[in-house]
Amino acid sequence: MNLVPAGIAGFGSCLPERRLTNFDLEKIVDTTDEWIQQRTGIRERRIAADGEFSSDLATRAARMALEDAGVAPDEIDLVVLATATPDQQFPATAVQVIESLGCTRAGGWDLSAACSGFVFGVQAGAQYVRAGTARAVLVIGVETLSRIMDYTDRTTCILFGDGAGAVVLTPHERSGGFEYLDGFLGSAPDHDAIIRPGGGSRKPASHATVDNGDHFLKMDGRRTFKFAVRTFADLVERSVAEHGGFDQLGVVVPHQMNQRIIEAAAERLGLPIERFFSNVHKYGNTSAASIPIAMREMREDGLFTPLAGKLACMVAFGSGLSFGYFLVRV
């Protein structure tokens, strides 16, 4: 079968207006601005307003991506929405976004891979375009993690924020740039390192699960940090191995988990930190939303322009433990 080259035709993002700074957190949990910045690089994060849901943020980010791509809503064939915080268990939040946007010919689904979700979603969407079964695919990463955060747990509440990002995938001849080259996804058998144990069939909602805090996100920071640094570096090296190596690498756009992890991975790879884009100081860890938010910001600020012809590696890892990357030529 002859595959159609796929590309990213448009980028969009949406960030809530409310800012939660480290100084705000000092008032509600045992922490300090200095402690947070030294360990994470985060200064503030965005928090969804009351009555503002994942579907709202996703719809706004998607509209921006469609406008950027010059693609009408009724041209979209498929919507893949990556999130760990859907509006509800079912129906899929993707369906609500489809309705809100007026994507009259599209089907869609939610993808649950937490921080790796957007990377997985782009790989899935790209295959539909490459196979010729879709001419335009909308991939969205969105989180309202503030809704599942325990603000008495300083190890987690300092890390996470809310937001949404989106891209439109089309045949490369229409996208005009950002050619999708390949991707990879995987998982390691360590499913409880990052977990929200309550609310599913294993621990359905009850007074006991609420009292135990099982509906909050829980994370083993040490396990996650060690895994992330090692996996991050391995994925970047693997991504460029068959595409000219590090000499062809223009930028790494990582899932924005923690500045220390980004710096440790750069050192492990022997690459200058300038090759790694980071905005974690402004938004914290927005999980599935972080990479598309970062890509939209780079596009707005003209940071991709001097990288024309170079490789850009988008890499992520998260609960599962899941991990993966996708690679584009700018």
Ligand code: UT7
Second form
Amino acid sequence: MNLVPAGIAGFGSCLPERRLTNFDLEKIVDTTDEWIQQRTGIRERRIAADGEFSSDLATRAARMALEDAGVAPDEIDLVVLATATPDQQFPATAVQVIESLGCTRAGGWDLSAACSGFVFGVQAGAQYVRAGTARAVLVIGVETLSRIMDYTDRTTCILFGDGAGAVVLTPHERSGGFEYLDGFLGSAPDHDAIIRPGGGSRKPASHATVDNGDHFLKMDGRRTFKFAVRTFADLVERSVAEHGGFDQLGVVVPHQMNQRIIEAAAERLGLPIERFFSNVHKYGNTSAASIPIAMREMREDGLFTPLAGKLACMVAFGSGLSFGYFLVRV
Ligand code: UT7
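Mind sharing the form predicted together with the named molecule? What's above is the form predicted on its own.
Next comes the full complex, this chain leading.
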């Protein structure tokens, strides 16, 4: 089968206006701006307004990506929406976005892989383009994590924020850059490391699950931290191995989890920290949305321009535990 080379034709993002700073959190839980900055690098995060849903943020990010790509909504064949915080269990939030955008020819689904969701989604979307089954695919990462945050738990509520990012995948001859080269996905089952236990078939919603806080995100921070550092470095190394190695690597755009994790991975790899993009200080951890938000910011600030011809590695890890990357040539 002849594969069609795929590429990223456009980038979009949407950040809610409301800022929740470390100083705001000092008033809510027993924490300090100094502790949060030292342990995570985060200064503030964005929080969706009342009445603003994941589908709203996703629609705005997707619209921006379509404009950036010069692709009309009715040219989209497929919408893949990665999220851990859909509007509801079903129908898929992707279908709401399809309606809001007017993607009259598209079908779509939600993808559940938490922080790895966007990286998995791009791999799925790229295969449709490569196989010639789709001419244009929207891949969205979106979260309204504030809706499942326990604002009495200082170990989690300081980390997470809301936002959305999106890309449009097309054949590379139309994208004009950002050729999709490769992808990888994996899992290292550890179900309790990051979990929202309530509301599924294992623990259906009941008074008891609500009283027990089972509908909030729970996390073992240290366990996740160690896993992330280990996996991050291995994935970056693996991603470039067959594409010219570290000499060809222009930038790593990692899932924005914690600045210390990014620095530890850079040190392990022996690469300068400048080769790792980070905006975690502004938005905290936005799970599936963090990488496409980062890519849009890099695009807007012209940071990809000097990297033309080099490799960009997008790497993610999270609940599951799950991990993966995708690699493009800028
Ligand atoms: O996308 C995947 C999502 N997961 C993550 O991003 C989590 C990755 N993990 C982390 O980012 C870090 O593990 C945390 C930032 C969550 C925690 O940092 P840490 O350096 O691993 O701290 P720790 O859990 O070892 O806790 C150290 C101390 C503890 O006190 P004691 O036992 O030493 O007295 C905690 O109770 O810090 C305390 N602590 C806090 N203190 C002030 C925990 N949270 C806070 C807080 N403010 N918010």
